[in-house]
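Quick heads-up: it's one chain on its own, the form predicted on its own, in structure tokens.
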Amino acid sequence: MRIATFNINGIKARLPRLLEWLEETRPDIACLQEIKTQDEGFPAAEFERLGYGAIWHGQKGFNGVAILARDAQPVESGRGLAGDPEDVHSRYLEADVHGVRVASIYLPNGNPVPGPKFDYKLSWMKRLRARAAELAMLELPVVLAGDYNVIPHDHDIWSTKALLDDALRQPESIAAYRTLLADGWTDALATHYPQGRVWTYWDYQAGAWQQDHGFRIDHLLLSPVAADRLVACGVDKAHRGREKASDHAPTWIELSD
């Protein structure tokens, strides 16, 4: 079973590239972030044509998450995180698909630092940890997939001197991420590529793609039951280099049956 996460950076603008990727790689489950569309604008029929059922949690202009399932309809189990009734951002969606509980996550960026956006990021991570603890108690294969907007280690960015003032590399962000791992969640790519140097994001500016100045912020965290079934993982890097591509590349894992 292949489970992928892909920050598409606008589902309408990137729809040809997204459909192309689905047709070429045929993931069983695809978690999408930054769909940047209201619910009524989500192109569900395009995915149905390829054999994918879908659920989505949209928002006008920014944010938005979705879950696609090949030859199945995701059964929604959660929308949004508890703990902040004033948080109306569409950043979390959870479903049961093919015997796996999956969540599509678009964690807040947090810039500028310091400030209320960074405080919101850290608060959101605490709420995610609380939900993750509930999911861990189910003793099911669970995958928390998405754009975490956290660069976990120095070897997860092209230069250790880059983005030192950015929310993605702040000690508080990294500590919150590592707390999830300490709770028993497995970072799939970090497990298979302990040396790092595997990127999932390249900025559109400053020739980042051409110079391979990337970093890793798209993660798939696995519950112990899911981690026991992990057999492969990777990044579909070539799709980042296509015309009018997202600035993220699809990132995926494979679980044994």
Second form
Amino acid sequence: MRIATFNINGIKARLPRLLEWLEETRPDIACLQEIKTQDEGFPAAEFERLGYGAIWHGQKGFNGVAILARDAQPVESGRGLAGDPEDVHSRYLEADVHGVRVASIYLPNGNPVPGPKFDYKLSWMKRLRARAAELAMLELPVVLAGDYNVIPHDHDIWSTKALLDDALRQPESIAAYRTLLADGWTDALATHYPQGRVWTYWDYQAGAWQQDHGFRIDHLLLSPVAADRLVACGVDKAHRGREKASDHAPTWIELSD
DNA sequence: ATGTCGTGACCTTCACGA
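Form predicted in complex with the DNA, following the form predicted on its own:
Below is the entire complex, every chain and molecule, led by the chain shown above.
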């Protein structure tokens, strides 16, 4: 079973690319982030045509997450994270699909540092950790997939000197991410590529793609039962190089049946 | 130092978020 995560940076602008990717790679589950549309604007019929059921949590202009399932309808098990009634961002959606509990996560960017946006990022990560602890109690395999906006290690960015002041590389962000790993979650790509230097994001600016100045922020965290079934993982890098591409590349895992 | 996108709004151009 293939489970992918893809920050598409606007589902309206990206729809042809997204449908093309689905047809070419046929993931069993696709977690989408930054759909950047209200619920009414979600093109569910387009996915249905390709055999995908979907659930989505939209928001006007920004954020927004979705879960697609091939030949199935995801059964929603969570929408938003508990712990902050003031939080109106659409960043978390969770469902049961094909015997797996899966979450589509769009973790706050957190820039600039310091400031309220960075505080929000860190508190959001605490709330995610609390939800993850609940999910760890399930018998089902669990996959927490999404754009974490955290660069976990120096070898997860093209230059160790880049983005040092950025929220994506702050010690507090990295520590919160490592806390999840310490709780028993497995970073799939880190396990399979221990030497690092596998990118999932290349900025639109400054010729980052052309120079391969990327970094890794799209992660799939696996519960122990899911990690036991991990057989392969990777990044659909070629899709980042196409016309009108997202600034992220699809990132995926393969679980044994 | 700069570089680019996508979205939305009294909208042919800017502000914002990333």
